[in-house]
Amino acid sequence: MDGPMRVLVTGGSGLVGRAIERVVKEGERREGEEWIFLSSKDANLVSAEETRSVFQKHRPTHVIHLAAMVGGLYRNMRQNLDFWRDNVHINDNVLYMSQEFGVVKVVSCLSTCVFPDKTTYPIDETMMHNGAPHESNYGYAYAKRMIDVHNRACFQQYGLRYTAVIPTNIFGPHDNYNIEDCHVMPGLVHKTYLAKKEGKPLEVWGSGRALRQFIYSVDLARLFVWVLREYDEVEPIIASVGEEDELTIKDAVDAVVEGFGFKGEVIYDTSKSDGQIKKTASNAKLRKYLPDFKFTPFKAAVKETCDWLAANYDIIRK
């Protein structure tokens, strides 16, 4: 491609987004680039007609797609319909308006749910559609899966690169925290903040038991910049850090209660659904083509969480 990129990134608001744009911010961009944060209030993606006009406004060689409509396990039980229907048309509308304007290069967000429930350990990038994912979140998982499906298809019929990230539980500033509704380590760290606050038990949802690799959400950042600028393929990628990383909840919970200080009882409710109790994923894939990357340090990352939730609780989605 000749000239500078102008980066579209879909979802530019959220835990990712966010990221993205604190470390364009801090380096990663380069001369004569621009960047674009979408936000929901910029566009609803459900709308093949609002995604149409957002592509003739900004005209993007380049697109960061992040944008879905997520929730956590519970909420993903109770309106697996929603889930199905609402990703399938902002990922459709996405794709195919980028296609449509010329879009270059599209770097899509999927999640280690698209996995099948049964399967062999370490999952790898090869495996997506081996078998149904786990029921609890069906319908999202399925439409993440046909993001790939697209992708393919897209290579295959115009030899269009739109490739896909697969991370780990993500997490960090700018997540959603609400509590009913939101990812393990967002509710983790704002229940262990009010329970602080207020001088009560933590109570966590479910055994401690399952096991899950996190990755902070800044360095997931500057890996999506990386599959932008470098990544040729068009089969997917997982962003994760090592099998030998993998902690439990309790691991987590643990995490949280030190980078908050907190020094009450902890209460695991195990009448509350572990979802998964694992969904260990290979970064084989990843150190083939980064040997040297750093990942922040697991407790490093969770007090800066806890820091800027406790710094900004106030605005915080909640």
Contents of the next structure:
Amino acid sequence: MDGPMRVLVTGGSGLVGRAIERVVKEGERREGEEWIFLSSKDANLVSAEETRSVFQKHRPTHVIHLAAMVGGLYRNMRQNLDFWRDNVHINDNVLYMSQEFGVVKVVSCLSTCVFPDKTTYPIDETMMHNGAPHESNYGYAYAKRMIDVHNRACFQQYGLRYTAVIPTNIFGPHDNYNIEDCHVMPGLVHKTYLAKKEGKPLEVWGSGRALRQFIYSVDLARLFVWVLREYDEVEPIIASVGEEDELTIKDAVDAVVEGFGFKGEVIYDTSKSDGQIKKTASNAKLRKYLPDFKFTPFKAAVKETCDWLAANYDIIRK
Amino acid sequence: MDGPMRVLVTGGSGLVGRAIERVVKEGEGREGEEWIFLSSKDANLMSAEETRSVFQKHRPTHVIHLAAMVGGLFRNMRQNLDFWRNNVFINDNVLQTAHEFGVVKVVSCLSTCIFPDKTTYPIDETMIHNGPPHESNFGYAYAKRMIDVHNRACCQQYGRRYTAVIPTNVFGPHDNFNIEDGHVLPGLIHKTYMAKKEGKALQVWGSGRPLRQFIYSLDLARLFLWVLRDYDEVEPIILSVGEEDELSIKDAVNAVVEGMEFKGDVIYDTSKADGQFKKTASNAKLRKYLPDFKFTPFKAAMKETCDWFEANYDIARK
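The block above covers the form predicted alone; next, return the form predicted together with the partner chain.
To see the whole picture, the full complex is given below, headed by that same chain.
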């Protein structure tokens, strides 16, 4: 491929898309490169025709594919068919149009939540298809897994090296902070903000003992850009801090409390489920490629996120 | 649902479709029922619009969905992307359009070849998703597996009871008898026909020792009708003779030789691979429902198939 990249980012207005936009602006962009951030306003990617139009308009050389139908636990459980179908359509449209338009590389976004429910730990990149996913969101999970099937089949038939990234728990600015629908970190951040504002205790669900690996969206964004430029495998790559940096939910709560300077009571409602105690993912492959990559220290990343939420409360997705 | 069924059969001109057509004609059809057998000439089911048109035209109450892009080993290995995408489109179009048109029940067709490559035996209905399929046809295999995912999600979200059957090795008239692309029994029948015609030896690849379960297309057709009318589960059902009726390839060769009245030499080329030694599937679930179902004796079924092939050589697919 001659000349600089023209990168189309689908799902550009989301948690990861905004982080990529920021790191590109703050120094990752190279001379002559063009980065286009799409949102659902620009095209409904469930439609093949609209996807084609947007590819025709922008003629990208590269794609970072983040767009998906995502939802919280309860919505997933009620609408497995919609999560399966809409995501399969989005993914097929983006991957197929990329191929048609001669896109050199597509980097899609998977998740550790699509891995087999019954498995050994730590999980690694080779294990994704080794069993059925969790019952609560199998529609979403299978649709994401099929990105990897499409990538491998596309490589086998056409030699294209489209690939994917598998993050663990992402957090940062521009997240979905809806307390019922959202993930654990944005939920804690939003609840602590409200507790502080209303002078009430912070209520945390569960015992706080469950362990998780968290990755700051800005760090993930830097890794996405590295994968786009340098990672040559079709097999996906887990993007996460290492096992040694697993934290408890209580550690996360403490960091959020500190991030807001919250002085009120913290109550752990142990009648609520902890979910899985451990979901450890191995980042050995990432470390093999980038032994010196520095993740933003957790407390600093959480502070940035809390500050952002407080400054932008009116416009956040909630 | 009031009134008699109007059944649309996709893939109606294939091995299984023709068998269903025959059993319906010969007594399995009921008063007032309408059976419509589609082929690719009637609609390209990879197109959502054409699928919709054919549903609008016929307004079925029930669907037996047999249509698929199928191929032999070598074509699968070269075109995994096409086998994945085209079959996902066909299946999504038929299942989604059926749902939109209020079809009461869809019975789709899976295969034991889509099961996990690394597995214990006998395989049963609960094991389909327990690991990756064989590398040679993963595109086709995942597309078929996703029929089951779609069925479960459609039941969870809309209460539909769409289901699927899982046959082992099907054989009978109207098969694809192409020696390179076809499956083991039609391949043997065609080769024996040619050996007889040319006065040459019959060359069989492998040692003849591997074991397989074979199901005659007419028996499968009768079982499809039972599933359509009386099987209420969303989880699929294996349709096969029992483990006790597993036959070696050599048994099959002997039956073909007898059926074709072939008098020449039979040579086993042991330099060629045998493939898997055993792929035993359990028919315990079928036997729980239909303890008295009688399969056509293998030699009689083979004789019928050989006679059909000889009488219809010119029009047989090869």
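The model shown is predicted, which means the values in this text are computed figures rather than measured ones. The term rigid core refers to the most C-alpha atoms you can superpose between the two forms while keeping them within 1.5 Å. Residue numbers count along the first chain shown, from 1.
Relative to the superposed core, residue 206 undergoes a C-alpha shift of no less than 2 Å between the two forms.
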